[in-house]
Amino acid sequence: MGQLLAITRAVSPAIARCELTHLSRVPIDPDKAAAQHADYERALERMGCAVRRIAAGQDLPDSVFIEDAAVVLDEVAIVTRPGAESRRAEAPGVAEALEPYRPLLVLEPPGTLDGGDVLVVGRSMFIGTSRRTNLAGIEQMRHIAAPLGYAVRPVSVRGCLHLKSAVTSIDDQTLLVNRAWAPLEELRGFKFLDVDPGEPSAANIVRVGTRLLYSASFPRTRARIERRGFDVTAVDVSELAKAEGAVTCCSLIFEESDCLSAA
(Lines of atoms letter the chains of each structure in order from A and count residues from 1; the text may use other names and numbers.)
(Lines give C-alpha, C1' and ligand atoms only; values in the text may rest on other atoms or scores of the structure.)
Protein backbone atom coordinates (compact mmCIF):
# COMPACT_ATOMS: atom_id res chain seq x y z
CA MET A 1 0.00 0.00 0.00
CA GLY A 2 1.38 3.41 -1.00
CA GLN A 3 1.32 6.66 0.91
CA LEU A 4 -2.21 7.80 1.71
CA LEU A 5 -2.87 11.44 0.85
CA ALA A 6 -5.70 13.49 2.29
CA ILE A 7 -6.48 16.72 0.45
CA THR A 8 -8.39 19.11 2.69
CA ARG A 9 -9.57 22.70 2.40
CA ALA A 10 -9.57 25.38 5.06
CA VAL A 11 -12.75 26.55 6.74
CA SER A 12 -14.01 29.72 5.09
CA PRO A 13 -14.71 32.66 7.41
CA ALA A 14 -18.02 32.83 5.52
CA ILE A 15 -19.14 29.33 6.55
CA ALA A 16 -22.23 30.77 8.27
CA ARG A 17 -23.57 31.57 4.77
CA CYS A 18 -23.42 27.89 3.77
CA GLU A 19 -26.05 26.16 1.67
CA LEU A 20 -28.67 24.33 3.75
CA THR A 21 -31.24 21.80 2.56
CA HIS A 22 -32.42 19.76 5.54
CA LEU A 23 -31.31 21.73 8.61
CA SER A 24 -32.53 25.04 9.97
CA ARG A 25 -29.92 27.78 10.02
CA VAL A 26 -28.28 28.28 13.40
CA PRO A 27 -25.22 30.37 14.33
CA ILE A 28 -21.89 28.80 13.32
CA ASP A 29 -18.67 29.88 15.00
CA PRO A 30 -16.00 29.96 12.26
CA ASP A 31 -13.16 29.78 14.80
CA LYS A 32 -14.66 26.72 16.50
CA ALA A 33 -15.30 25.10 13.12
CA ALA A 34 -11.68 25.75 12.13
CA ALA A 35 -10.41 24.26 15.38
CA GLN A 36 -12.50 21.12 14.88
CA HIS A 37 -11.27 20.88 11.29
CA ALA A 38 -7.67 21.09 12.49
CA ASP A 39 -8.35 18.26 14.97
CA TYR A 40 -9.83 16.25 12.09
CA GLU A 41 -6.67 16.79 10.03
CA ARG A 42 -4.46 15.77 12.95
CA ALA A 43 -6.50 12.58 13.33
CA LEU A 44 -5.93 11.80 9.66
CA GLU A 45 -2.20 12.30 10.15
CA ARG A 46 -2.16 9.96 13.16
CA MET A 47 -3.95 7.38 11.02
CA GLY A 48 -1.21 7.53 8.40
CA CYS A 49 -2.28 10.20 5.91
CA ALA A 50 -0.12 12.96 4.53
CA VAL A 51 -2.51 15.93 4.81
CA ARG A 52 -2.30 18.66 2.18
CA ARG A 53 -4.58 21.60 2.84
CA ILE A 54 -5.60 24.14 0.24
CA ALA A 55 -6.89 27.62 0.99
CA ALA A 56 -10.53 28.71 0.99
CA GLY A 57 -11.69 32.21 0.12
CA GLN A 58 -14.18 34.53 1.75
CA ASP A 59 -16.60 33.87 -1.11
CA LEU A 60 -16.63 30.05 -0.77
CA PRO A 61 -18.72 29.33 2.36
CA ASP A 62 -19.03 25.55 1.78
CA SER A 63 -15.54 24.90 0.45
CA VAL A 64 -14.33 23.02 3.54
CA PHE A 65 -16.58 20.22 2.27
CA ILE A 66 -14.07 19.40 -0.45
CA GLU A 67 -15.48 15.94 -1.17
CA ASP A 68 -18.34 17.44 -3.18
CA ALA A 69 -16.01 19.03 -5.75
CA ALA A 70 -14.29 15.86 -6.97
CA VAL A 71 -14.38 12.07 -7.09
CA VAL A 72 -10.92 10.47 -6.97
CA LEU A 73 -10.54 6.96 -8.35
CA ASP A 74 -7.37 4.91 -8.67
CA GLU A 75 -7.26 5.74 -12.37
CA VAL A 76 -8.54 9.33 -12.70
CA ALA A 77 -10.02 12.26 -10.78
CA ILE A 78 -13.39 13.59 -11.87
CA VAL A 79 -14.02 17.26 -11.15
CA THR A 80 -17.73 17.52 -10.43
CA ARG A 81 -20.36 20.13 -11.21
CA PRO A 82 -22.07 20.66 -7.83
CA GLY A 83 -25.83 20.84 -7.72
CA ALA A 84 -25.83 24.11 -5.78
CA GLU A 85 -24.80 26.84 -8.22
CA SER A 86 -23.09 28.79 -5.43
CA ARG A 87 -20.60 25.92 -5.00
CA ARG A 88 -19.39 25.61 -8.59
CA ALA A 89 -16.61 28.14 -8.03
CA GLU A 90 -14.99 25.63 -5.66
CA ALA A 91 -14.05 23.27 -8.48
CA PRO A 92 -11.03 25.07 -10.05
CA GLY A 93 -9.06 25.16 -6.81
CA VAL A 94 -9.72 21.47 -6.17
CA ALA A 95 -8.78 20.59 -9.75
CA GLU A 96 -5.47 22.44 -9.32
CA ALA A 97 -4.75 20.51 -6.12
CA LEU A 98 -5.45 17.15 -7.77
CA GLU A 99 -3.66 17.77 -11.05
CA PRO A 100 -0.25 16.49 -9.81
CA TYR A 101 -1.78 13.17 -8.77
CA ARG A 102 -4.37 12.07 -11.33
CA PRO A 103 -5.44 12.64 -14.92
CA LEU A 104 -8.40 15.03 -14.66
CA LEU A 105 -11.84 14.75 -16.24
CA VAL A 106 -14.58 17.35 -15.81
CA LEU A 107 -18.36 16.94 -15.71
CA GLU A 108 -20.26 19.18 -18.11
CA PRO A 109 -23.72 20.82 -18.17
CA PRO A 110 -26.50 19.86 -17.90
CA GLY A 111 -25.11 17.28 -15.50
CA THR A 112 -24.88 18.05 -11.81
CA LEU A 113 -23.21 15.84 -9.24
CA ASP A 114 -21.91 16.25 -5.69
CA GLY A 115 -19.11 13.95 -4.59
CA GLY A 116 -21.07 13.28 -1.42
CA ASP A 117 -23.48 11.30 -3.59
CA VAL A 118 -20.76 8.92 -4.81
CA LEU A 119 -19.80 5.86 -2.76
CA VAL A 120 -17.13 3.60 -4.25
CA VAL A 121 -16.76 0.16 -2.66
CA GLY A 122 -14.36 -2.05 -4.56
CA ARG A 123 -15.55 -1.91 -8.17
CA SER A 124 -19.10 -0.88 -7.26
CA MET A 125 -19.91 2.81 -7.64
CA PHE A 126 -23.18 3.80 -5.98
CA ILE A 127 -24.49 7.24 -6.96
CA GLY A 128 -27.33 8.90 -5.10
CA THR A 129 -30.18 10.51 -6.98
CA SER A 130 -30.54 13.52 -4.70
CA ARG A 131 -31.43 17.20 -4.97
CA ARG A 132 -27.79 17.88 -5.86
CA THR A 133 -27.13 15.05 -8.36
CA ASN A 134 -29.21 14.56 -11.51
CA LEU A 135 -29.52 11.75 -14.03
CA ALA A 136 -27.36 13.58 -16.57
CA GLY A 137 -24.55 13.75 -14.02
CA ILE A 138 -24.93 10.05 -13.25
CA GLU A 139 -24.79 9.16 -16.95
CA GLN A 140 -21.58 11.15 -17.37
CA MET A 141 -20.08 9.29 -14.43
CA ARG A 142 -21.17 5.98 -15.96
CA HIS A 143 -19.51 6.94 -19.25
CA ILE A 144 -16.26 7.62 -17.38
CA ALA A 145 -16.30 4.79 -14.84
CA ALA A 146 -17.78 1.83 -16.71
CA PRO A 147 -14.84 1.50 -19.15
CA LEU A 148 -12.54 1.47 -16.10
CA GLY A 149 -14.37 -1.56 -14.70
CA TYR A 150 -16.74 0.10 -12.23
CA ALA A 151 -20.38 -0.98 -12.00
CA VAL A 152 -22.36 2.26 -11.65
CA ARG A 153 -25.47 1.77 -9.55
CA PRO A 154 -27.96 4.62 -8.91
CA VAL A 155 -29.50 4.70 -5.44
CA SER A 156 -32.64 6.58 -4.39
CA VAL A 157 -31.92 9.08 -1.61
CA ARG A 158 -34.70 10.30 0.64
CA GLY A 159 -34.77 12.43 3.78
CA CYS A 160 -31.11 13.49 3.70
CA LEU A 161 -28.70 15.63 1.71
CA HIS A 162 -26.41 13.07 0.04
CA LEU A 163 -26.08 9.33 -0.42
CA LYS A 164 -23.19 9.30 2.06
CA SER A 165 -25.54 10.78 4.67
CA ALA A 166 -27.42 7.48 4.38
CA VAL A 167 -24.72 4.90 3.71
CA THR A 168 -20.93 4.50 3.72
CA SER A 169 -18.66 1.45 3.86
CA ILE A 170 -16.72 0.11 6.82
CA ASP A 171 -14.94 -2.49 4.68
CA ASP A 172 -15.30 -3.91 1.18
CA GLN A 173 -18.16 -6.19 2.24
CA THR A 174 -20.08 -4.14 4.81
CA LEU A 175 -22.14 -0.97 4.56
CA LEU A 176 -23.09 1.24 7.50
CA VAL A 177 -26.63 2.31 6.68
CA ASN A 178 -29.71 4.22 7.73
CA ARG A 179 -32.24 2.14 5.85
CA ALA A 180 -34.89 4.87 6.17
CA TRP A 181 -32.80 7.07 3.87
CA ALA A 182 -31.53 4.54 1.30
CA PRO A 183 -33.35 1.37 0.14
CA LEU A 184 -31.38 -1.78 0.89
CA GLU A 185 -32.60 -3.51 -2.26
CA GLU A 186 -30.62 -0.95 -4.30
CA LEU A 187 -27.48 -1.82 -2.28
CA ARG A 188 -27.71 -5.57 -2.75
CA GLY A 189 -24.59 -7.71 -2.69
CA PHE A 190 -23.30 -6.32 0.62
CA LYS A 191 -23.73 -6.96 4.32
CA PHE A 192 -25.37 -4.22 6.37
CA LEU A 193 -24.79 -2.69 9.78
CA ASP A 194 -27.66 -0.46 10.87
CA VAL A 195 -27.10 2.78 12.72
CA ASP A 196 -28.59 3.06 16.19
CA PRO A 197 -32.24 4.16 15.86
CA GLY A 198 -31.57 7.21 18.04
CA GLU A 199 -28.70 8.34 15.78
CA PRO A 200 -30.20 8.70 12.27
CA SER A 201 -27.27 10.76 10.95
CA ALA A 202 -24.67 8.20 12.04
CA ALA A 203 -24.16 6.39 8.71
CA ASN A 204 -21.27 8.64 7.59
CA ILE A 205 -17.79 7.25 8.28
CA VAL A 206 -14.35 7.60 6.66
CA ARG A 207 -12.15 4.63 5.77
CA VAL A 208 -8.45 5.33 6.22
CA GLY A 209 -6.78 2.11 5.17
CA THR A 210 -8.22 -0.49 7.55
CA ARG A 211 -9.08 2.11 10.20
CA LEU A 212 -12.16 4.29 10.53
CA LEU A 213 -12.63 7.98 11.35
CA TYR A 214 -15.99 8.90 12.82
CA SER A 215 -17.96 11.67 14.46
CA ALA A 216 -17.95 11.71 18.25
CA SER A 217 -21.66 12.59 18.15
CA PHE A 218 -22.74 8.95 17.63
CA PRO A 219 -21.43 6.85 20.53
CA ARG A 220 -24.07 4.12 20.32
CA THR A 221 -23.46 3.44 16.64
CA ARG A 222 -19.72 3.63 17.26
CA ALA A 223 -20.11 0.87 19.86
CA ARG A 224 -21.91 -1.28 17.28
CA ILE A 225 -19.02 -0.82 14.84
CA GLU A 226 -16.36 -1.55 17.45
CA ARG A 227 -18.17 -4.75 18.47
CA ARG A 228 -17.51 -5.91 14.90
CA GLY A 229 -13.77 -5.57 15.63
CA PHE A 230 -13.08 -2.29 13.81
CA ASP A 231 -10.59 0.35 14.96
CA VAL A 232 -12.57 3.61 15.23
CA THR A 233 -11.14 7.08 15.93
CA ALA A 234 -13.73 9.68 16.94
CA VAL A 235 -13.48 13.43 16.40
CA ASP A 236 -15.79 16.29 17.31
CA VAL A 237 -17.22 17.84 14.13
CA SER A 238 -20.39 19.24 15.71
CA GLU A 239 -19.82 22.81 14.48
CA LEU A 240 -19.24 21.62 10.93
CA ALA A 241 -22.39 19.50 11.21
CA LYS A 242 -24.43 22.72 11.58
CA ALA A 243 -23.49 23.37 7.93
CA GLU A 244 -24.75 19.87 6.95
CA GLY A 245 -21.19 18.57 6.89
CA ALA A 246 -19.88 15.21 8.05
CA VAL A 247 -16.55 13.42 8.25
CA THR A 248 -16.40 12.18 4.66
CA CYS A 249 -17.14 15.69 3.38
CA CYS A 250 -13.91 17.22 4.66
CA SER A 251 -11.27 15.29 2.71
CA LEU A 252 -10.35 13.52 -0.49
CA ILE A 253 -8.29 10.45 0.48
CA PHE A 254 -6.37 8.34 -2.02
CA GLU A 255 -3.11 6.48 -2.51
CA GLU A 256 -0.23 8.44 -4.01
CA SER A 257 1.42 5.41 -5.61
CA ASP A 258 -1.64 4.63 -7.71
CA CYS A 259 -1.83 8.15 -9.06
CA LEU A 260 1.87 8.20 -9.94
CA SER A 261 1.55 4.99 -11.91
CA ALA A 262 -1.45 6.41 -13.75
CA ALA A 263 0.34 9.59 -14.75
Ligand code: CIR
Contents of the next structure:
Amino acid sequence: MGQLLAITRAVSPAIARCELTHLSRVPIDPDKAAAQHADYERALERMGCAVRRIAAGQDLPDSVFIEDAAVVLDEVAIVTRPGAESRRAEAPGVAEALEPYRPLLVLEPPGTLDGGDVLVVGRSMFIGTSRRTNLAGIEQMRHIAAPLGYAVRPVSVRGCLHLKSAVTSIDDQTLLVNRAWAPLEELRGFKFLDVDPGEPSAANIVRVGTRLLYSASFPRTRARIERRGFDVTAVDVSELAKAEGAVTCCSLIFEESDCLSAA
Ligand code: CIR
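Shown: the form predicted on its own; wanted: the form predicted in complex with this ligand:
Now the full complex is given, and it begins with the chain already shown.
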Protein backbone atom coordinates (compact mmCIF):
# COMPACT_ATOMS: atom_id res chain seq x y z
CA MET A 1 0.00 0.00 0.00
CA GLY A 2 1.17 3.54 -0.77
CA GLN A 3 1.40 6.40 1.70
CA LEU A 4 -1.88 7.14 3.49
CA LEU A 5 -2.81 10.78 3.74
CA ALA A 6 -5.22 12.23 6.27
CA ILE A 7 -6.51 15.70 5.42
CA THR A 8 -7.84 17.45 8.51
CA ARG A 9 -9.13 20.94 9.18
CA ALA A 10 -8.40 22.95 12.30
CA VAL A 11 -11.18 23.60 14.81
CA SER A 12 -12.98 26.85 14.07
CA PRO A 13 -13.10 29.43 16.87
CA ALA A 14 -16.82 29.57 15.99
CA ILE A 15 -17.46 25.86 16.78
CA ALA A 16 -19.95 26.72 19.55
CA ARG A 17 -22.33 27.90 16.78
CA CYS A 18 -22.31 24.47 15.12
CA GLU A 19 -25.33 22.77 13.60
CA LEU A 20 -27.13 20.43 16.02
CA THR A 21 -29.84 17.93 15.12
CA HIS A 22 -30.12 15.27 17.81
CA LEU A 23 -28.21 16.94 20.66
CA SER A 24 -29.05 19.87 22.89
CA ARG A 25 -26.67 22.79 22.81
CA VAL A 26 -24.15 22.82 25.64
CA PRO A 27 -21.09 25.10 25.97
CA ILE A 28 -18.14 23.95 23.83
CA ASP A 29 -14.61 25.02 24.75
CA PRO A 30 -12.81 25.70 21.41
CA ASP A 31 -9.37 25.28 23.02
CA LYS A 32 -10.28 21.92 24.51
CA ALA A 33 -11.80 20.82 21.20
CA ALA A 34 -8.58 21.90 19.42
CA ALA A 35 -6.42 19.97 21.89
CA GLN A 36 -8.50 16.82 21.38
CA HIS A 37 -8.33 17.33 17.64
CA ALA A 38 -4.52 17.56 17.84
CA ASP A 39 -4.46 14.28 19.83
CA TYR A 40 -6.61 12.70 17.13
CA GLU A 41 -4.16 13.87 14.46
CA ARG A 42 -1.19 12.50 16.44
CA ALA A 43 -2.96 9.15 16.73
CA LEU A 44 -3.43 9.10 12.95
CA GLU A 45 0.28 9.81 12.52
CA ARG A 46 1.23 6.99 14.88
CA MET A 47 -1.00 4.72 12.84
CA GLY A 48 0.89 5.54 9.67
CA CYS A 49 -0.90 8.53 8.10
CA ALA A 50 0.79 11.67 6.88
CA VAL A 51 -1.50 14.38 8.29
CA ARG A 52 -2.07 17.60 6.31
CA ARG A 53 -4.14 20.10 8.27
CA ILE A 54 -5.83 22.93 6.42
CA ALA A 55 -6.71 26.22 8.11
CA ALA A 56 -9.88 26.64 10.14
CA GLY A 57 -12.85 28.32 8.58
CA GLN A 58 -12.97 31.33 10.92
CA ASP A 59 -16.67 31.75 10.32
CA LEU A 60 -17.47 28.12 9.46
CA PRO A 61 -18.43 26.55 12.81
CA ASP A 62 -18.55 22.95 11.56
CA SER A 63 -15.54 22.99 9.22
CA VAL A 64 -13.47 20.67 11.47
CA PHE A 65 -15.87 17.93 10.31
CA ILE A 66 -14.12 17.81 6.96
CA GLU A 67 -15.52 14.41 6.00
CA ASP A 68 -18.85 15.99 5.09
CA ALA A 69 -17.39 18.28 2.41
CA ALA A 70 -15.90 15.59 0.14
CA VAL A 71 -15.86 11.91 -0.76
CA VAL A 72 -12.45 10.65 -1.87
CA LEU A 73 -12.33 7.51 -3.98
CA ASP A 74 -9.22 5.88 -5.44
CA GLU A 75 -10.13 7.34 -8.82
CA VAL A 76 -11.63 10.80 -8.14
CA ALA A 77 -12.67 13.14 -5.34
CA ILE A 78 -16.23 14.41 -5.20
CA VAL A 79 -16.76 17.80 -3.57
CA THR A 80 -20.17 17.63 -1.92
CA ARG A 81 -22.99 20.10 -1.52
CA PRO A 82 -23.70 19.73 2.23
CA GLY A 83 -27.31 19.47 3.35
CA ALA A 84 -27.02 22.26 5.92
CA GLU A 85 -26.94 25.68 4.26
CA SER A 86 -24.47 26.93 6.90
CA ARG A 87 -21.94 24.32 5.73
CA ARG A 88 -21.94 24.97 1.97
CA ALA A 89 -19.07 27.47 2.16
CA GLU A 90 -16.78 24.75 3.55
CA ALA A 91 -16.43 23.10 0.16
CA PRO A 92 -14.02 25.44 -1.72
CA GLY A 93 -11.25 25.15 0.90
CA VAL A 94 -11.56 21.38 0.90
CA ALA A 95 -11.55 21.24 -2.91
CA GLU A 96 -8.32 23.23 -2.94
CA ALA A 97 -6.72 20.78 -0.49
CA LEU A 98 -7.72 17.76 -2.59
CA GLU A 99 -6.77 19.16 -5.96
CA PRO A 100 -3.15 17.90 -5.89
CA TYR A 101 -4.30 14.32 -5.29
CA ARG A 102 -7.36 13.52 -7.36
CA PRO A 103 -9.38 14.76 -10.35
CA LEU A 104 -12.21 16.76 -8.77
CA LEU A 105 -15.94 16.50 -9.46
CA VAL A 106 -18.53 18.73 -7.81
CA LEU A 107 -22.13 17.96 -6.81
CA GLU A 108 -24.66 20.44 -8.17
CA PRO A 109 -28.03 21.79 -6.96
CA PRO A 110 -30.61 20.55 -6.24
CA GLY A 111 -28.50 17.66 -4.96
CA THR A 112 -27.38 17.68 -1.35
CA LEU A 113 -25.08 15.15 0.23
CA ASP A 114 -22.89 15.01 3.35
CA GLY A 115 -19.80 12.81 3.21
CA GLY A 116 -20.92 11.37 6.55
CA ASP A 117 -23.67 9.63 4.63
CA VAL A 118 -21.28 7.78 2.30
CA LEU A 119 -19.74 4.50 3.41
CA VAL A 120 -17.45 2.81 0.91
CA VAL A 121 -16.48 -0.80 1.63
CA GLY A 122 -14.61 -2.42 -1.24
CA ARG A 123 -16.74 -1.72 -4.30
CA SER A 124 -19.97 -1.21 -2.29
CA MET A 125 -20.98 2.41 -1.79
CA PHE A 126 -23.76 2.78 0.76
CA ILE A 127 -25.40 6.22 0.85
CA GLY A 128 -27.71 7.25 3.67
CA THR A 129 -30.98 8.94 2.85
CA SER A 130 -30.73 11.26 5.84
CA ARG A 131 -31.98 14.78 6.50
CA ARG A 132 -28.74 16.00 4.88
CA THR A 133 -28.62 13.85 1.73
CA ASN A 134 -31.37 13.85 -0.87
CA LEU A 135 -32.21 11.59 -3.79
CA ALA A 136 -30.77 14.08 -6.31
CA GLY A 137 -27.46 13.96 -4.43
CA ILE A 138 -27.50 10.16 -4.44
CA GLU A 139 -28.27 10.08 -8.18
CA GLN A 140 -25.31 12.38 -8.91
CA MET A 141 -23.05 10.11 -6.87
CA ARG A 142 -24.39 7.08 -8.71
CA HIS A 143 -23.69 8.78 -12.02
CA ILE A 144 -20.07 9.31 -10.97
CA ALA A 145 -19.39 6.08 -9.08
CA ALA A 146 -21.28 3.39 -11.02
CA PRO A 147 -19.09 3.71 -14.16
CA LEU A 148 -16.06 3.35 -11.87
CA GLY A 149 -17.38 -0.03 -10.72
CA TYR A 150 -19.05 0.88 -7.42
CA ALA A 151 -22.43 -0.62 -6.54
CA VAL A 152 -24.33 2.35 -5.13
CA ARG A 153 -26.83 1.26 -2.47
CA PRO A 154 -29.14 3.75 -0.70
CA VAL A 155 -29.78 3.04 3.00
CA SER A 156 -32.66 4.56 4.94
CA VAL A 157 -31.20 6.18 8.03
CA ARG A 158 -33.47 6.95 10.98
CA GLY A 159 -32.88 8.41 14.42
CA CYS A 160 -29.33 9.66 13.82
CA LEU A 161 -27.51 12.36 11.85
CA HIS A 162 -25.69 10.39 9.15
CA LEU A 163 -25.35 6.86 7.80
CA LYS A 164 -21.91 6.65 9.41
CA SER A 165 -23.48 7.44 12.81
CA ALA A 166 -25.27 4.11 12.35
CA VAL A 167 -22.72 1.95 10.55
CA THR A 168 -19.04 1.88 9.55
CA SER A 169 -16.73 -0.97 8.57
CA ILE A 170 -14.05 -2.64 10.67
CA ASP A 171 -12.75 -4.68 7.74
CA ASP A 172 -13.89 -5.44 4.19
CA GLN A 173 -16.39 -8.06 5.38
CA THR A 174 -17.67 -6.67 8.69
CA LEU A 175 -19.86 -3.71 9.60
CA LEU A 176 -20.10 -2.20 13.07
CA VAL A 177 -23.78 -1.30 13.42
CA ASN A 178 -26.47 0.21 15.54
CA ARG A 179 -29.31 -1.74 13.93
CA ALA A 180 -31.93 0.62 15.42
CA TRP A 181 -30.63 3.35 13.10
CA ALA A 182 -29.99 1.47 9.82
CA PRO A 183 -31.95 -1.55 8.53
CA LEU A 184 -29.68 -4.57 8.22
CA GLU A 185 -31.52 -5.88 5.15
CA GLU A 186 -30.26 -2.83 3.24
CA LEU A 187 -26.68 -3.75 4.22
CA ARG A 188 -26.86 -7.39 3.22
CA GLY A 189 -23.76 -9.21 2.04
CA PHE A 190 -21.76 -8.29 5.15
CA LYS A 191 -21.22 -9.69 8.64
CA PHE A 192 -22.40 -7.51 11.50
CA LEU A 193 -20.97 -6.56 14.87
CA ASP A 194 -23.53 -4.79 17.06
CA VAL A 195 -22.66 -1.87 19.29
CA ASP A 196 -23.22 -2.39 22.99
CA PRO A 197 -26.87 -1.53 23.76
CA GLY A 198 -25.75 1.11 26.28
CA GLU A 199 -23.58 2.86 23.64
CA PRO A 200 -25.89 3.76 20.74
CA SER A 201 -23.45 6.23 19.16
CA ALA A 202 -20.61 3.69 19.06
CA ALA A 203 -20.95 2.56 15.42
CA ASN A 204 -18.52 5.17 14.09
CA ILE A 205 -14.91 4.01 13.74
CA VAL A 206 -11.99 4.97 11.46
CA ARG A 207 -10.02 2.34 9.55
CA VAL A 208 -6.35 3.07 8.96
CA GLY A 209 -5.08 0.07 7.04
CA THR A 210 -5.83 -2.85 9.36
CA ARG A 211 -5.89 -0.68 12.50
CA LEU A 212 -8.86 1.17 13.98
CA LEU A 213 -9.18 4.61 15.58
CA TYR A 214 -12.09 5.01 17.97
CA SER A 215 -13.66 7.28 20.56
CA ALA A 216 -12.67 6.57 24.17
CA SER A 217 -16.33 7.08 25.14
CA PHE A 218 -17.36 3.55 24.09
CA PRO A 219 -15.35 1.06 26.19
CA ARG A 220 -17.92 -1.73 26.05
CA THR A 221 -18.19 -1.73 22.27
CA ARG A 222 -14.42 -1.36 22.05
CA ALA A 223 -14.06 -4.58 24.10
CA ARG A 224 -16.38 -6.34 21.62
CA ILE A 225 -14.18 -5.21 18.70
CA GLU A 226 -10.95 -6.16 20.46
CA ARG A 227 -12.32 -9.62 21.24
CA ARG A 228 -12.42 -10.12 17.46
CA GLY A 229 -8.67 -9.52 17.35
CA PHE A 230 -8.61 -5.92 16.08
CA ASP A 231 -6.04 -3.34 17.15
CA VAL A 232 -8.04 -0.35 18.45
CA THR A 233 -6.56 3.03 19.40
CA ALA A 234 -8.91 5.16 21.51
CA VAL A 235 -8.85 8.95 21.71
CA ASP A 236 -10.89 11.37 23.81
CA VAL A 237 -13.06 13.36 21.39
CA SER A 238 -15.76 14.25 23.92
CA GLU A 239 -15.60 18.02 23.29
CA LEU A 240 -16.00 17.49 19.52
CA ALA A 241 -18.89 15.11 20.24
CA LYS A 242 -20.79 18.02 21.81
CA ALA A 243 -20.91 19.43 18.25
CA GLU A 244 -22.35 16.08 17.09
CA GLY A 245 -19.07 15.06 15.47
CA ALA A 246 -17.61 11.56 15.58
CA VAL A 247 -14.20 10.16 14.66
CA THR A 248 -14.72 9.62 10.93
CA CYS A 249 -15.92 13.23 10.48
CA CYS A 250 -12.57 14.77 11.38
CA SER A 251 -10.49 13.49 8.47
CA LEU A 252 -10.44 12.47 4.84
CA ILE A 253 -8.12 9.45 4.63
CA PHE A 254 -6.92 8.09 1.31
CA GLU A 255 -3.92 6.64 -0.42
CA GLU A 256 -1.64 9.14 -2.08
CA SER A 257 -1.88 8.43 -5.75
CA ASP A 258 0.08 9.50 -8.77
CA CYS A 259 -3.06 9.43 -10.92
CA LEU A 260 -2.77 13.18 -11.64
CA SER A 261 0.88 13.09 -12.62
CA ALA A 262 0.19 9.99 -14.74
CA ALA A 263 -2.66 11.70 -16.59
C1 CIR B 1 -23.35 19.01 11.71
O2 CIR B 1 -24.45 18.92 12.24
O3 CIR B 1 -23.20 19.12 10.50
C4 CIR B 1 -22.11 19.03 12.61
N5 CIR B 1 -22.42 19.71 13.83
C6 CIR B 1 -21.65 17.62 12.89
C7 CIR B 1 -21.20 16.91 11.66
C8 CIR B 1 -20.66 15.56 11.94
N9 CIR B 1 -20.21 14.95 10.76
C10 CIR B 1 -20.26 13.65 10.53
O11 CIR B 1 -20.77 12.88 11.34
N12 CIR B 1 -19.79 13.21 9.38
